[in-house]
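Only one chain is given next, in structure tokens, and it is the form predicted on its own.
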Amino acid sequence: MPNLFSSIKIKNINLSNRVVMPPLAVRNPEKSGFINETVIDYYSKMSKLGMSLVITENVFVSPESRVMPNQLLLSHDKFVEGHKKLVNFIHKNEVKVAVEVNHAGANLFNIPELKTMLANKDESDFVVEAEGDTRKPLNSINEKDLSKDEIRRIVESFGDAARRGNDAGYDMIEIHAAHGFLINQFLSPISNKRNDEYGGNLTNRIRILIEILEDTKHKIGNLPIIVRFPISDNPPQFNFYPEGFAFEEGLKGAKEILLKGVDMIDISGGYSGSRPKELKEIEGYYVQYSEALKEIINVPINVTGGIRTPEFANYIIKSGKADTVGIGRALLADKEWISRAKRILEG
């Protein structure tokens, strides 16, 4: 029976244990999009703590797709050398690393999870002249604001960013489809009001993700692909968005993307975000979704969200509710979390 410190294989990548560091952004004052010493130092220190896989913070596929001007980019080949350096530092600690690629999409200031983060930001903060970014975010993802040609360019920008991640030496690519960002905006009836082949039923609303997976797969070859996927816009315990992406659709959608060669699904929230404040006292608030998904698919599942104690993390693995666990804020608060877990669970 597997436990928290059992090894696991994700496609062709061996992980020494089941602990994953999920995307946790470093406070970085640099606005160029390049990897700098602040980023290197942060990930070098964190990757020494005993996890088997680090998933980077959001790395954006174009300058205008960022939420904040200090976020990282893989929008041009000039960024690859910095990412190579980052990967090498993490690999020195015998840890695998995935890069999370993302596009924030439309209505950045209205994404529920970002409202607090952006409360004190002015739209002028998003102008990054060095990148020629005039920062004119989409008003919506509907036909009048996002044409099919623009969708095609966005699809290709994901694949190109993934190819650069491959060139940089990342072990896996994670595509961010959750948290109210662009792909989630297509998945969710809340934001997707299109009347063409990208809107309406689930087959249409998931089309952009399918196309991104196809383009990415073509450009990265055998590198494993993870999708950070929202099984629902709502967490299991609440119904914040009655008209949002529904649980039943999420299960169907997960099965659809597996047909395109997804090697791992990283369960998270949709419009409710990764850590709804109403759930802060509930440990492992997305485990119910990973458990449901485990019953219908046969690729590894990572679950993140309020997992605080080694005992509960181990229970998730031993009971088959997920295959790996993301330990984020608990690890930031206690750098000894993994070594302490090992002492507790292995006696």
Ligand SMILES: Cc1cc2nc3c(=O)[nH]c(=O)nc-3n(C[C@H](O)[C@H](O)[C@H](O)COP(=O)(O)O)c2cc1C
Contents of the next structure:
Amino acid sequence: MPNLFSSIKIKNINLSNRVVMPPLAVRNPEKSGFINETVIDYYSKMSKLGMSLVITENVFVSPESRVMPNQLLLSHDKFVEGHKKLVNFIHKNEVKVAVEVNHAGANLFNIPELKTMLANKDESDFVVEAEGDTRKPLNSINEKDLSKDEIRRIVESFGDAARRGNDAGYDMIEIHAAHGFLINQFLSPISNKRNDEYGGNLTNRIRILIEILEDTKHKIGNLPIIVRFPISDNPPQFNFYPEGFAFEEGLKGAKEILLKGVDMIDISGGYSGSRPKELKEIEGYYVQYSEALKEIINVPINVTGGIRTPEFANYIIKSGKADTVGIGRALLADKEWISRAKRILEG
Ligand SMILES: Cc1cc2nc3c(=O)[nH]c(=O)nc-3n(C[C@H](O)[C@H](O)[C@H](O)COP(=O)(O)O)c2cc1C
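Show the same protein again, this time as the form predicted together with the named molecule rather than the form predicted on its own.
Let us now look at the entire complex, which starts with that chain.
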């Protein structure tokens, strides 16, 4: 029976234990989109803490797809060199690293958490003159907001960013489909108002993700793909969005994406986000979902969200509710978390 410190193989990648650092964006003052010393320093320090896999913070597929101008880019080959350097620093600590690629999408200003973050920003901050592009804050996804040509370009920009990730030496690619960002906006009936083949039933709402996976797969060959998947817009314990992406659809959607060769599902929530404040007291609030998903699929599952204690993390793995656990805020707050876990669990 595996425990928190058992190894596991994700496709052809060996992970030395079951602790994953989930995407945790560092505060970076720079607006160029390049990897800089702040970023290198942060990941060098974090990757020394004993996890087997680091998943980077979201790195954006185009300048206009960012939420804020200080976020990282993989939208052009000129960014690859910096990512190579970052990968090398992380690999020095014998840790695997996946890059999370994201497009923030249309409804940026409607996501409550982001609204607060954006409150003090000026719209001109989002004009990225160097690449001649301006982010478009839209209110919903309908045919006028985003044409099929634009969808095609976005799909290809995910594949291209993933290809650059491969060129930079990342061990895996994570596609961010959760937390109310673009792919989540297509999946969710709350924001998807399209009447064409990208809106309506699940097959249509998940089409953009399927196309992204096809394009990515084609461009990265054998590199493992993880999808950060919003299995529902609601956490198991609350029904914040009665009209949102339902858990039953999430289970069906997960099966669909596996047919496209996804190697790991990284469970998170949708519109209620990665850290619903109502669930502050509940440890491992998405574990119920990963347990249900594990019953019907056969690829490794990572679960993240409110996991605080080594005992609980170990219990998740030992009872087969997930294959790996993401430890985010607990690790930021206590850099000794993993070594302490080792002491507690292995004596
Ligand atoms: C400071 C911070 C930055 C984050 N950045 C990202 C990100 O870039 N991409 C992402 O998918 N999730 C991001 N998250 C969400 C975390 O990956 C994680 O899902 C969430 O914090 C819940 O897990 P935890 O309770 O272990 O922290 C971030 C969370 C925090 C606290």
